[in-house]
Amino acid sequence: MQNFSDWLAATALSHLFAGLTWFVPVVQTVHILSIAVVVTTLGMLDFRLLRLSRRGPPLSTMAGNFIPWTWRALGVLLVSGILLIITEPARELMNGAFRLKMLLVLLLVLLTFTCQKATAADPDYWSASPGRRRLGGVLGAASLVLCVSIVAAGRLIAYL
């Protein structure tokens, strides 16, 4: 990974991005706003899975409305994250907090995809039985913990 990081840091694109004083703050702002979209959309769904929120449309309707925004925001996060990696490869790629963050993001994506598929196949999936309600609550709690952990790991990148 060190060799790749060194190679990437030596590229003209990395030098260009690093030389633009406005580039990192703008990309970081886009990145942070996209994180807010992901955490907000998933948080609303997680609260419903945990039965902390009962008012409003059914979970399947909420998922149909929010999950597309989640995927779009994750796409923006991917692009903005790659731009930040190109700009400062050693700061990101060689950082344990960054690697942990990427692992947690992967887990959150898999969890979100799993929940989305179940809801798409059966809109009442998460309320069809006590066992599914409990599983939905566990997945909602796991998703919230992952979201908070990803944000914390992202902040730790600056300090490790």
Given for the second form:
Amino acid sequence: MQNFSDWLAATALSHLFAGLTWFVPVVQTVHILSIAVVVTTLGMLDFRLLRLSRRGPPLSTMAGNFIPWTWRALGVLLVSGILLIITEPARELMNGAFRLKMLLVLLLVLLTFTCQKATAADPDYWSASPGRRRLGGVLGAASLVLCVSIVAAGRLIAYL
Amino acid sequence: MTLLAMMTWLEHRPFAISIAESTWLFPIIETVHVLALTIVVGSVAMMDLRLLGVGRNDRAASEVIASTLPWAWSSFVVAVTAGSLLFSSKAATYYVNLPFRIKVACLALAGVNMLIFHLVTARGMAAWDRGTPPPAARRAAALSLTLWIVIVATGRWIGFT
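Would you mind giving the form predicted in complex with its partner chain, to go alongside the form predicted on its own above?
After this comes the whole thing, all chains and molecules, with the earlier chain placed first.
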């Protein structure tokens, strides 16, 4: 990883981005705005799974409206994140908080994908039985914990 | 006492000194601030995009606002509280900081914009609740979305000054 980081830092693209003083703050702003979309859409769905909130349309309708935005925002996060890595490879790639964050993001993507599939196949999936309601609560809580941990790990990168 | 003198007084309060001197208090409060502001911006954007007619518009505007506004307000309270604690740790420095001043001005404008929308524009909402919002509502939504993007951008900019 150290070799890859050194190689990336020596590329013309990395030098170009690093030379633009506005580049990192602007890309980070886009990154935060996309996190806002992911955290808000998933947070609202998680609260419904946890039955902490009953506002809004049925969970399946809400998921159908929200999840496409979650995936689009994750796409923007991937692109803006890669741009930040190209600009300062060692700051991210050699950072423990960054590596933890990537692992948590992978878990969140898998969890969201699985829940989305279940909801799309059966709109009443999460209310079909007491066991399903419990499962929904556990997965909703896991998703919330992942969202909070990902934001915390992301902020921690700057301090390690 | 001038405002700047008040800021110097504020940053010498024991809690402000603790935040400034502790290794982890600032990053922890900052994480709470970031989490809260992502929910503020996300929920405000949901209402604005509904008024602008972006995305699925199968829900009435009043329904979207009623179910989203509690999220926006509760997270806003958390974001302002955490933000004020961060501010107190270097109050005099932030007070004279240009991006910080732009950010506060935009927050005030966003507040006025929201107040006008809820007190004036939203009065006739029954007439367009399920249809296309009038130009005044769409202008308010576009302004709100722009202001919140600038608030996030200037907030991030503070960290680079």
